[in-house]
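Consider the single chain below, provided in structure tokens and representing the form predicted on its own.
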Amino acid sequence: MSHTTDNLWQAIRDEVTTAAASEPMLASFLHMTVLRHKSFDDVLAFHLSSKLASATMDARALMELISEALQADPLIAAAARADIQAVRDRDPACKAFSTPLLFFKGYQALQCYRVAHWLWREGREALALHLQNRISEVFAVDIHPAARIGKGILLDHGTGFVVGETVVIDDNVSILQEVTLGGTGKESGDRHPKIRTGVLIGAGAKILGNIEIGTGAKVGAGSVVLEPVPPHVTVVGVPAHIVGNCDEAQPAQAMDHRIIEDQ
């Protein structure tokens, strides 16, 4: 896509030029993230490798390692854009589209994820432990390479958050900190939790096992989840149980963490 028709770039350009502007000290790491660059994927590359570089592996040969898998799947920047765009939507402390790609980790550990994920689907399996290694170090966020993520992902401060390696998450779901899909013990195959389009996942939540959580459900923070949840349903406790049905279709959307029990 043109930067001269691509929208959500432009904003980003507007904002940040804007803010090296008025912020002098921040104005060298602006023009190097952003404002030198000629497209969204270029700034994707170059800002995710500079946080992942480490002693034995260097910025520029992530770059390059990033750069490739963003040309060989068009998927990966187009579910950037989205997040972008569920941060924009979902989350009050973001004010502007450039602030999650620059400053928000959650956001930030997803992408990096997308990158180990397309070298997992790619055969090249070290390489993507490896990077699962260097974003659990860098972000505290720990995804396995080989869980499937969709897009329209808001990932909440993203601390704490574990996914194992059977996990599905569809498109437009928000998780906040502390989250763990995990299973519930040594058993191999499929057995990981299932979130379905449009749940809403609260701080702390624990799913654990091969179970599904239906479209449009809301999770309780601090919930323990070891049954299926139906869709459009309020789960809270431990272990977690259905208090009532969820007034909004998609709770992702709404991000109201209250708990409204049926009488």
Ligand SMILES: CC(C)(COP(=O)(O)OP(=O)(O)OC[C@H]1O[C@@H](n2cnc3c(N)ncnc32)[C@H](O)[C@@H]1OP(=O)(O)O)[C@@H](O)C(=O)NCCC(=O)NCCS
Contents of the next structure:
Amino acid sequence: MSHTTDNLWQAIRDEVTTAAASEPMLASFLHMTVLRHKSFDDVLAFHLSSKLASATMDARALMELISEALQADPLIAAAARADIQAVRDRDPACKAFSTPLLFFKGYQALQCYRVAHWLWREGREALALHLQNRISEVFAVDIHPAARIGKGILLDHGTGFVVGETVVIDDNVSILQEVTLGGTGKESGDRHPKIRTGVLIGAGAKILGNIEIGTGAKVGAGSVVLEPVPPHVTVVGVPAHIVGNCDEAQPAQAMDHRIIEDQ
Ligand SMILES: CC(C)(COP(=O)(O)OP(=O)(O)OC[C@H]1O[C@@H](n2cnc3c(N)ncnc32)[C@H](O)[C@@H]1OP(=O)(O)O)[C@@H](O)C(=O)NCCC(=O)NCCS
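Could you give the coordinates for the form predicted in complex with the ligand, as opposed to the form predicted on its own above?
Below is the whole assembly, all chains and molecules, this chain first.
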């Protein structure tokens, strides 16, 4: 993408320039992380690598790896951009485009997963699993690198999010903290949930088994979902049951947690 037409990158630079001027204690961090870089992709590679670095894998090696992934598959950066827009649009606590990139670990963990997923698809499974482990240690987000996750995802807070190997999450889904998309323990092979577009999953929900959560459905906080959920309904409870319809096309975007009673 041309730097002159990159509106997101320009908005992030402008926000960070203002923040650096108004908060001297953050100026050095903001300069190192954002202002000295030439593009959004460079910032992503620098910042994620500094988060994931460890005693046995340094930030420079990780930055080269992340840059390699971003160059090889432009869909990674496209998804990272769509995720920023999703957080900015849907999270009332997010007032700036730079905030998820700099400070929201759900967002950061998801972008690290995208690199691990690229490695997995490239057949570099051991390195993908190493990244999964580091992401889990650093962010408390444990996503199997084989799982498939679309773009425009709000992973709010991120803490305790667990995703199994055969999970599929379509575009424009919103997920709160402490959600598990796992197996029942009774199936093998393709054994994990499939989350369709526009779904909103409340904090602490556990969705277990190879079941589909239909387009535009809502899953209430703390639910244990063991059966497929039809499109555009709300389910709650342990085990979860249908309590109403969703009149929004995409509850993930509206982030309205109210239940609409059946008419
Ligand atoms: C409990 C479990 C092992 C299923 O055991 P099971 O004896 O085979 O149970 P079934 O699936 O036949 O369900 C029996 C009943 O228990 C209910 N049930 C099953 N699991 C339940 C759970 N976790 N919470 C509440 N109710 C549950 C079912 O709805 C069903 O109710 P019904 O008889 O009224 O229809 C499984 O559902 C489970 O919770 N596994 C844990 C998996 C996990 O932690 N995965 C995370 C991986 S990251």
